[in-house]
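Next up: a single chain in structure tokens, the form predicted alone.
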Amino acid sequence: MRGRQSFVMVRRPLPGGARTYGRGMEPSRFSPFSPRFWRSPLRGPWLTSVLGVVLLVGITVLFVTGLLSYAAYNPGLSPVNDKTPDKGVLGFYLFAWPTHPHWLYRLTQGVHVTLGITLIPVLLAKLWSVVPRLFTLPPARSLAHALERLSLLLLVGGGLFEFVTGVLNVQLDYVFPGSFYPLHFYGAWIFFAAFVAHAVLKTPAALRNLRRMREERAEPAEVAEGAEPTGLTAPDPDPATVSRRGALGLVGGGSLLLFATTAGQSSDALRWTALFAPHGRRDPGTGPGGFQINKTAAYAGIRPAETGEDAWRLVVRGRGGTVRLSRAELLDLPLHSAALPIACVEGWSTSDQWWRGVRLRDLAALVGHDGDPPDVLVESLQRHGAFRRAALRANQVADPRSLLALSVNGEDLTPDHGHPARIIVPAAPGVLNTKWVAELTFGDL
């Protein structure tokens, strides 16, 4: 009787080639550890192949550019710019962070986020597809399959962790245990570590797949003769009512769509679209002083009384000595400008905005640093958020355009951008480019 399919059982493979029961063995067609349970017939190996081929592309530049981000926080150059300190060889490729072109953490950055959001159909239809590869009994065959199935249970688990916790500092709704920073940065090396061991086992299969079906030219059948054996074809498939390149269709729209309402967060002219990053969509209001922040004055704790004329002055340390200027005395020094973006870590920027202020390598000049300029050691006021304390590399401060800014697009600075002094450094991500500045020290850090 059918419904007593799990105690009568003859020896017999499976498609696929995966799996053979002996007698008594099999699991119920109610099981998700049946074959015929997964009954879709969009599964096969043209839809997977498509579809890893596609993640093997995208997740590359996702795994490069998150390098490139944490790369540009020099993270070797002092521990406060260090959220990793335990990385060992995993901080093997870090360079010195260039300050050319100066829009490319924008870019960069810009492209992690976009494009982690933009794959995230292909992400859960990919895993969609071999669900019932987690399934599949026994659970080892032999070492290399033990390898292979270890690799995706890091593969899926990596993928989905990265991508949400990703996703959670995007949307400003952190809610993981400990630093955003950690946890995304040693999850990735397991993911990309899965993720290459399983591209190495399955990427030949999956090119001579779509190759078979680019050479039939016809809608891609489960499994062509001769086709690579997957375990993924529903041996008893429920009727189609989508073909395999429409569900692929609708992967592709997903993606698309999340294309179109992210990717604006770096626009000026788009911004409105940008539906999936609030924190870049949010209005910023009007006038000199109106486009994004990552805190304002209020969550920093910034208290008005302290940045007052009479009550603020900068602390300027070197090799020199110490000098304390009022902001009267910042004005009365050599100004210069920089048309400069500010750009964060959550993917969204601003377009170039217009800085004047005292270049820092002037005011590394003022405290004994002549010719080429050391590292510096900036501090805010602030007193909640990362960052209150940061340094930046010899390069940043030799720059002519990296500034102390005093005032933005013809204006004084406003209290969230950073009055009564900011930092403002080519390609550097937010963060660095330090507000409410109390305390410059030029020197070995």
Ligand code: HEM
The other form holds:
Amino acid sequence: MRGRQSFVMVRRPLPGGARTYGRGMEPSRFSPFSPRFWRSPLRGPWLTSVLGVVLLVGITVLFVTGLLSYAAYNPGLSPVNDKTPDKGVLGFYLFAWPTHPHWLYRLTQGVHVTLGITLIPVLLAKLWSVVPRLFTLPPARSLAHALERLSLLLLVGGGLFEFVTGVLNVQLDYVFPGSFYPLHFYGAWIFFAAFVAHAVLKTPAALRNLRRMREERAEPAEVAEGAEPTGLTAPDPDPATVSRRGALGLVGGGSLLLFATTAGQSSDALRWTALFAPHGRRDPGTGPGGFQINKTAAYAGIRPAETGEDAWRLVVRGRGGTVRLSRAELLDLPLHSAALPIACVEGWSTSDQWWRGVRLRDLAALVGHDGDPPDVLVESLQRHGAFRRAALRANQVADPRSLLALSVNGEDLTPDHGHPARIIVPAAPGVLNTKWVAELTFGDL
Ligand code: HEM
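Compare with the form predicted alone: the form predicted in complex with this ligand:
All chains and molecules follow, beginning with the one already shown.
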């Protein structure tokens, strides 16, 4: 019966020495439901606690920076900015995204994506260290135990879901059915809720384990067979081939490698080190326009004929009426410069580029909004794409560094950087810095 079947008949001693069959069925050692199936000597409360504490901090930072990413869209301002409109109470924390410091989104989203990728080895090692717990029997000893196990399923499933959708999103081959935004957003809340429940239940024990290790100041000797309450330590382990610290070193090394080959995507000088990042390795060109590009003019369906001096006119609407301006007329308006980065939602960013153009607030004044400028709806020549239209809040319009840029780094914008004109706003996600601008409508959205 061994091998093929996963249960064996156990002859249990009865009082008075008799033996019986059936009662006290125990899974065979070849079944994952048997503690003896799990042979690695590395598993145990200490390893799981160390990985757990690292994830406690890391995932909390991921959740907060993720929520900030959504807030940076100013989703409450207009439906065009909101890809998760049915969020209901989950949007309780939203606020008007600031324009100071100008590198804010570059930092928060850079941290979100780079930390997410860096934590992958830690997450996988943690799941590996607790996998025997997923097979412990009985599945539920009590209602509380059943709820804890359900939260574990949401934790493991939610965690894998968030990391997988996140990585697929930044690697640009997003294959999930349904939009990334609501899936990743709702997945984040489910995962974090299960994570908080798990942390509340487990952190005291984890900290006790770490304190015990510090006291032992030696290779953490897991407790002897049979007495280990967490069910993590193998009752019948194979001989060790690496120490627990060695195993942690391997996990840390994996994280360091992923960090070293991802973080460079947030700096022009180190971009060549970002081997795995879609916008890593090198810049798309040289010279003033040689910095990173998300969508090219060709990809956005921009036809040169519609951006030419004779064809293109910027339409600006406001309470004072509508004006149509050629590029030459825009160049005759007061021009200003601002040093601002492009910070993409995928986590990569450029260093500050020198943009020059007309202040958005000056364009608002042209159509009757002197003094405090209102919100603005920006529309692009782009024919498709989730953000061919985007809304900017009054505080963003009012910022003197917020420009309708006509040139960058001393040269006219290239077609891929948004010629004839593009939006550039401090601290805003790249998707709200609309390229190939066709219309600006100032006023309540
Ligand atoms: C490898 C791991 C991860 C990667 C690469 C990743 C990547 C991303 C990216 C690229 C975005 C912005 C998408 C966009 O606006 O277009 C994002 C948003 C977000 N992420 Fe992650 N993420 C990861 C893990 C997580 C985890 C573990 C959580 C939760 C604990 C999380 C929570 C969020 C939230 C709440 C948003 C905002 C969603 C929205 O704008 O609708 N992410 N993430």
